[in-house]
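In the form predicted on its own, a lone chain appears below as structure tokens.
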Amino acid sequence: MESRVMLTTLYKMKEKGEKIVVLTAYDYPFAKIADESGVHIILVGDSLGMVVQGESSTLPVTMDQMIYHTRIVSRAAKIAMIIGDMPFMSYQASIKQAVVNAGRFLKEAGAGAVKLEGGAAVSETIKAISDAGIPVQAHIGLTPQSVHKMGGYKVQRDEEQLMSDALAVQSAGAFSVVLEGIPSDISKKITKALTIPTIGIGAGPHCDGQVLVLHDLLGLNQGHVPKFVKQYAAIGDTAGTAIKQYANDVQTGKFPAKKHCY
């Protein structure tokens, strides 16, 4: 059996030009087929309250709801790192409660490390959660959570902003960074200044890793597919043809047939 992907694993990896690689996951079934096809990292995205619940953005998402997602996810997953996401005002308000709220992480979910929005204005925050013996990893960029302040979701091109963003969440004892909607060249930069593993979504393949929506990678999503997303399969597709010809059978009286019945 392989062991549990730890920090070390992904500084060893970075050290030796191995891409790291991350997928979220927000139940036990997908989280254990993740976690069996070779993923490093499983992050419980705060994204569950696009893709799982059906809102129009991240931010109604609660701390209750995330600790429910990261414990069932953490319950599957025998190798990857699980990273539990700090869903909107668990640490923006103090650094108190940010330190409370991400050891709920570790002490009540199982997750190996917590992740965080923000650069520079949110160093102090890593610090002290990194000080508590919590690992994080930073998220700089395309922020979801600030998108009101950023007039919605648009690639981020100020270079010297996202270069001092990442050199202090470094500096601030983060053990990562997610480089989200940031320009390919920018990215491989970043990568390079950096002694931390990158990941990247929206960011060009110089980062250390690549992390996905789960859903959108299956094709589990309806509407619109960003640009940086690969569709691997197309489920959603498969089961509605699954659910209406289950529902054409009941109709027609063909299920269940006798091979059901006791």
Ligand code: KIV
Given for the second form:
Amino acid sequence: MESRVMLTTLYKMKEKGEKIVVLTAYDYPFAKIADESGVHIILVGDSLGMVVQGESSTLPVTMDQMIYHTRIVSRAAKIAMIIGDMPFMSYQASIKQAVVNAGRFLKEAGAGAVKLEGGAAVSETIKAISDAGIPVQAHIGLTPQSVHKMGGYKVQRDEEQLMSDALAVQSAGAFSVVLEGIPSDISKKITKALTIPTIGIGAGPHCDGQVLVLHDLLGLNQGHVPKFVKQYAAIGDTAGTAIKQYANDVQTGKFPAKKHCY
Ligand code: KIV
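Could you present the same protein in the form predicted in complex with the named molecule, rather than the form predicted on its own shown above?
All chains and molecules follow, beginning with the one already shown.
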């Protein structure tokens, strides 16, 4: 049996130039499929607010909801590293609260690490959580929890700021950093400058790994599909067709047939 993906696995992959595969998951069946399909890291993202709960941003997601979903995912995944995403206002108000909340992901939900958004501004928080023995993945560039401050979900292009954020989170002890919504040439420079792995989403091909939101990859989202998404399936359409057939079969008396009866 393959062993669990650890921090050392990720560092070795960066060293060897092997790409790290990251995917979000929020429930048991999809976490199991992702784990059995070679995904190295399953991120239980606060994106669940938008793709599972139907919210218009990630801001309403609570700690208890994140713990609930992370626990389910941890039960399903035997190989992948599980990262629990710290939701809005679970780490911003005080460093003490951040450490306590980060600890809940490991203690109550079986995660191996946490992720939080922000660069130099959250470096003390990253250091405190990391010093408590909890691996932290940072997240810079387009940070969805700051949607109001950014004035929308916009590509971030301030190279100097991005580089200094990346270096700050690395110095603070982050084991990895997500680069979201950043031009490819800047991600390339950051990836070269850092010793920790970079994981890109809308950040081009030069990152050490890539992450996508499961529902985007599977075509389960209705509405706008961002430029950086590649849809590998149209599960939403397939599910719609199946459910329409079921409804029709029930109404026309085709279901249940004799073979479905006791
Ligand atoms: O919440 C999430 O799923 C994320 C990824 C998109 C990086 O933060």
